[in-house]
Amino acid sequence: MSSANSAPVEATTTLSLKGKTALVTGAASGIGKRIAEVFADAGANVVIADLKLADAQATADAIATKGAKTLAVAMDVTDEAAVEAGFALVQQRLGAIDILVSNAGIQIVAPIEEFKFSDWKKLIAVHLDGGFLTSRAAVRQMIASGRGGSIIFMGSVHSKEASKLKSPYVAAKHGLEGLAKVLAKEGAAHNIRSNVICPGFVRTPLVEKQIPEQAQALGISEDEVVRNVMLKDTVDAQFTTVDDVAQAALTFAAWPSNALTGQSLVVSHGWFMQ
């Protein structure tokens, strides 16, 4: 029984995301090009950050079409100050940002005994030094605001157990879950929430590139890869798609409350349950 200062709360059944502004990084392809169309869907202004303008404002310009207010950015999330100017940039034009999805990613596959330190450091920048970079600019713009904001970290299956030949990666991915649940405690203060979604493997170029190199790496076939390797522990044997990722951070973005930080959603075909 409700008490009688209480209302009752409605239930939608539409995520949207209208006047909100958000930021994907590693946008220009792949699963960050599939959240940023799903966003503008949903209503939001979308930034497109990636490497090189040219290929952020492609897909700035083909979401445009749909009706959406887009912005490109040139974006190398491993340096500071291309970071600051990126957001300062969002900041003038679109205004304050309420949605980070931190996405940018590289893959880098050997044995540990081979791996080169200059490969790890890489690898960890992009995934760990972009992810603090990107936050750390997008939390200052969210308490400015004064109207909070979600940001999503790209985890992996690999936030939650190994694999073989991805020591840096395996690394980065269990950081990034570390550093969500830090920043769901410190920007509860500010309406901040923060989340991390784990996908299994996404048949995007980064993954059809590890393909060949795990064949080779493990003395296996591309098809074994892919069947043994990939896709053994899932409960289907399918591949996650770009949309399963987009709509979990739909999901994560257009969420109401601080009642859902702090949290990592697994999107695997069932290859890691929790």
Ligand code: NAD
The other form holds:
Amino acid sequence: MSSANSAPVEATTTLSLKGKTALVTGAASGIGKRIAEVFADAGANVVIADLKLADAQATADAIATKGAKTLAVAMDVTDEAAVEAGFALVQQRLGAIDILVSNAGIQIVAPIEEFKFSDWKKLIAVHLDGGFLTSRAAVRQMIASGRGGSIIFMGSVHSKEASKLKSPYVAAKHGLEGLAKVLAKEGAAHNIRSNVICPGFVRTPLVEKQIPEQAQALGISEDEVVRNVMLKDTVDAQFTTVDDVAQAALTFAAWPSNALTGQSLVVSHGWFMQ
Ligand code: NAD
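Next block: the form predicted together with the named molecule, after the form predicted alone:
Let's see the whole complex now, leading with the same chain.
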């Protein structure tokens, strides 16, 4: 059924990133790694940025065996000089980037009365300083190239909701939504889109580490953490998968117009409903 006053969106069977260059932070593990693989399958050149060059290189090499052009970069996203050097290397080797996935993240859980200020600052730095430094570097390249591009921040259901024990994480993930909206407004003139993906719990190393930690902090079993904390509010008691998140990232990366900018997409088995 079509409406008389809205132009039909042309349907395509596959989303292509052919000829695009994408940089994914925290891409040596978990969600970021799967996004890099899916982007490569869609035709992109992919830059694997992570803390340790050896880890980034291992992921880049595995993806390259399938024919994609890859580049591994050591980048601590909290370090301005490291981010600038990493983006300069990409520019030199592959040209300006078209897609940034600002995905690197950590988790530290504790009740607020016990939260160390040093841990608060560490977590805020990875998520918010990292989001700022990498998106600023990406925007500069996207403006200079004249091609614009797509910036994707890895938010969380915790960009929308709160959970106990996660004060800096929830604050940072809410903050990324604000940053993405500002970039959507500032970027529009340069054909730069900016969006956030908000996954529910995904069984990556970041989450595996939290299960025993939360069990101890809450005084319950690990099974209860999974059932009664992590998946309690989903519609089907299922974890979100790295593929679910990667497909959402592909949609934001490949979407051809500003119709999708300044948005957040919750991918969480109904844990949070907009
Ligand atoms: P993960 O631990 O598997 O991967 C995180 C990656 O980030 C690692 O490779 C790590 O080395 C890298 N990293 C950490 N600090 C870094 C820094 N300073 N500079 C560069 N790289 C750094 O975790 P994941 O679950 O894949 O998480 C990826 C993102 O998804 C994070 O932003 C996380 O908050 C978000 N997220 C995860 C879940 C989940 O349930 N797993 C849910 C919602 C959102």
